[in-house]
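Only one chain is shown below, in structure tokens, and it's the form predicted alone.
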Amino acid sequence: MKYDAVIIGAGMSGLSAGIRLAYFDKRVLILERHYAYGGLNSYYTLGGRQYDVGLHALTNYTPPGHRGGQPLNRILRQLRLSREELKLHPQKYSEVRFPGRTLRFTNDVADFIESVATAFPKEAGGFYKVVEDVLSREYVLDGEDGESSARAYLRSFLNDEILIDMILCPVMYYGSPTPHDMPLGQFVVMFRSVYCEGFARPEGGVRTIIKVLVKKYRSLGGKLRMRCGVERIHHDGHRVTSIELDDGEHVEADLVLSSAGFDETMALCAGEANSTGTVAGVSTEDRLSFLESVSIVNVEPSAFGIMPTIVFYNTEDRFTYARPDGAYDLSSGVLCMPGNFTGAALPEGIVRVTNLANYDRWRTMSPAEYAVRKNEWADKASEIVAGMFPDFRPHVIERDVFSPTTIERYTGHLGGAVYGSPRKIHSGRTPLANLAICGTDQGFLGIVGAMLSGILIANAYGME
């Protein structure tokens, strides 16, 4: 069967341009090689319980009743969800910790302005500014500012370069694929996703949005087939001919969105793609990845005193955001704790502690060092939380942990790269007429993110 659009990746935004495609009549068909939705944003189950992966929360919160342009209450109108569907619980609050200074954010920027300014006295005025001029921008990822820096920016407002890491820090381990700095276009999405609208979490975790896409999309008639990868797109230079699925079957198709990655796409209608998404000739060096440790505790963190949401921490006199020379990289980090959102009701307690590595590395160990390497950071990393914090290390009863290698193998991305390739194509064009990309190479990035580039890129070429 010929169809009107093919979508390769079943993950955020795959799912939500699939919607959008299918709510215009279009004959659509997603294809994931996995047994699982959500690609980078996903969960799993392990021992009986259920993990969530990828971020820890909902970025762009906006509260019931509010009216406005808000990235979220747009995904809502462009899929015709309702808010009561995603069961959000907005945070507490978060922090961002630097040796002797705190920073506090809720999903009111103006306490986050009040925290600056107790912290530092000195820059409250630029920092004001720094909001005034950003909530003046239009939320955009490219134009003429999208590729300056983020760094240089900040500095033509503020002077203490310590304020400026604590600034850049949840932003770019929510949304940089770019070490040391990021685009001031990307930069003024993240800061008003997090400092701005904040975060939430969905009742039941991530499942619960992927569930309501995936509801939402087969009630409109969408093709999804699972455990159904692309071995190959075939093209006539111009144009995609056909697509080629790991058991040989040909499908056909008017218009395909990718959501693998532009240079995994690129591999596949070259054919040098293996099921991993490895491409040769393409370098992970310039990819940022992450382990994470997810504990079950027998009780929930605040029970024993931590009591923030999410932690963006750093142990050393500079932040240092970029892939590490070693296997991990201790001095920064981010610590979450899914029960601290506003009236969320979890089984168990869950602390899940995340740190920058580098796959090379991980990619090159044999099966015995994998695991004990695995071990040792998560060990590592919980004693450096346990400095912060009471320590949650008594109350673990399960842990489990993923690796770089752990996200190149379920979602494809070279290098395990949750955010992508450093170059981005904001408009998703390829050289191929009737094949765009969409998701984490698109530009937007985290959930809300994700499910905006495949509504944009669906809308862009698929309503012709």
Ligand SMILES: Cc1cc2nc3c(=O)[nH]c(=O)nc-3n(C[C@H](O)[C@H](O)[C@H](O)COP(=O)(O)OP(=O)(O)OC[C@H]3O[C@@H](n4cnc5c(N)ncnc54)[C@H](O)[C@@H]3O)c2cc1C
Contents of the next structure:
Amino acid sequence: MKYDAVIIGAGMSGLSAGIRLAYFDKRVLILERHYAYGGLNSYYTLGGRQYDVGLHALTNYTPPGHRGGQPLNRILRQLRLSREELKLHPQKYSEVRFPGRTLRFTNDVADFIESVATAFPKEAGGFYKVVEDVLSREYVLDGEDGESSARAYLRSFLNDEILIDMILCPVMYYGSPTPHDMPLGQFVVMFRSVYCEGFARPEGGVRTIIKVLVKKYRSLGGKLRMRCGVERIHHDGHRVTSIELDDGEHVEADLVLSSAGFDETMALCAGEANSTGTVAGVSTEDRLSFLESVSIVNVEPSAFGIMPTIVFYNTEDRFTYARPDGAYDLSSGVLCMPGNFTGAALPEGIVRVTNLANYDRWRTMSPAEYAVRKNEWADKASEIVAGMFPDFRPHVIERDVFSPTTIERYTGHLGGAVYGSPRKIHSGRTPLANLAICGTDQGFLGIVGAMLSGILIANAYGME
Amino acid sequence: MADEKVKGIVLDIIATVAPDADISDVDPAKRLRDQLDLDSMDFLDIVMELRKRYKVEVPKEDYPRLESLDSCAEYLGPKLEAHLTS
Ligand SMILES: Cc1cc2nc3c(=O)[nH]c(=O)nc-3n(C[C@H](O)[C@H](O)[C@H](O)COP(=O)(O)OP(=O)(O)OC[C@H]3O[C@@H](n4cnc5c(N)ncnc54)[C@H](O)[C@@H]3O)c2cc1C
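Mind pulling up the form predicted in complex with the named molecule next to the form predicted alone we just looked at?
Whole complex next, starting from this chain.
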């Protein structure tokens, strides 16, 4: 049977694209190599406990009754989902902690404006103008990012480089594919997502969202094949002719959407995909990856004095967002307490810590060294957190750690890149007429971004 | 009468495309966009729903004719004829 569309990947973007196409009566097949849905934001069970791979927070929270073109509403409308299904609980408050200064923000940008004005009185007027200007811009990614720079943009309003670092820290951690700086368009999208709209957590974690998407997709007649990787995309130089699966089977489709990443998809077209995490001619040195630890604690962190929902911290004079030379960079990171969202208490307390990491260092370790270094990192990262807040370490009853190679293994993203390649293709276009890119390398990032990307690309390519 | 039916069809579609929009009090002479907070993505969706439900094709150059409920009735009336009589 020939499909109207085949989608590579059952992550947030692939599932969203699938829902759009299936809703409009296309015969759609999603192919996923892994046994679990969700890709970069999946979930798993370990020792009888349920873990989320990625979820700190859903960005772009808008309260019920809020209408209009904000991404969350747009997604709900386009996927014909109701807001209640996602069971979203907004954050309490979050912090940006730098040496000697702390900024605080909530889902009301007025709180952030006030916090900046208190910590940086001379910059109050300039920051107000930043917010005004960002909000006046379109919520779109199109054209070329070119040489645009978020830092240069912020410097046109602000003088204090530390404040600029502090503003950039959360938006970079939650959505910059490029080190040190980010394109202006991407910055505007992330600034609105993080500071103007804000954070929420679906009750039950990321599986709540994934289950809603999978159920919707299936109810519309969409087909989903798990443990079913695409090994090769065959083409005649102009169009995809067939898709070869890991087991040698061939599938045909009029349209192919791939959420595997641009370089990764091109490697499938060239027949160069392999299992070593490398593709000839593609450098992964400018891709950013992370280490993440998930600690289960025997009391809620708020009970021993860790009150914020999320903390973006930096312990040096200046903030460096880049791939570290060593295996990891302890100088900045993200701390997330999923129990510090509003809503019902979690079954157990959780503390998540994230640091930037170097994929190549982790890839080349022996298995024995790998196990030791993972724990070494998690211990050191916990120590730094313990220096900022009441010590959570005595409360830890279980801990899981994952590395850039874990991310690569389960998602296929080269270099374990969480935000994909620094080069985005906003149009989704590839050299083949009936093959388009959605998700991470299209440019919209994060859970909400990926869903939006799947929708936009399905609309652009799949509705004829 | 037929006009009212077409308007009902369009409102029904809007309720699907934008369930959070309040369609109880739409002025048929005024632009839908201004009254209901619909954007271009929603409009594309209305067109797609017309195709899905009634096999009606609206070419891009005709999108402006879906501006208000009155103009929808005028433009879609003939296209929806089969559905209106049955
Ligand atoms: C540790 C971590 C924390 C994060 N925290 C947050 C957060 O708090 N909030 C937030 O909004 N975002 C967060 N993110 C980012 C977010 O998860 C991603 O931006 C988003 O999930 C990307 O979705 P996607 O569909 O573009 O890509 P993916 O999820 O990567 O989907 C691609 C899918 O394609 C599959 N695939 C690849 N190659 C093949 C092939 N050849 N054949 C078949 N299938 C294939 C993969 O297995 C994968 O399932 C986090 C990510 C990580 C890793």
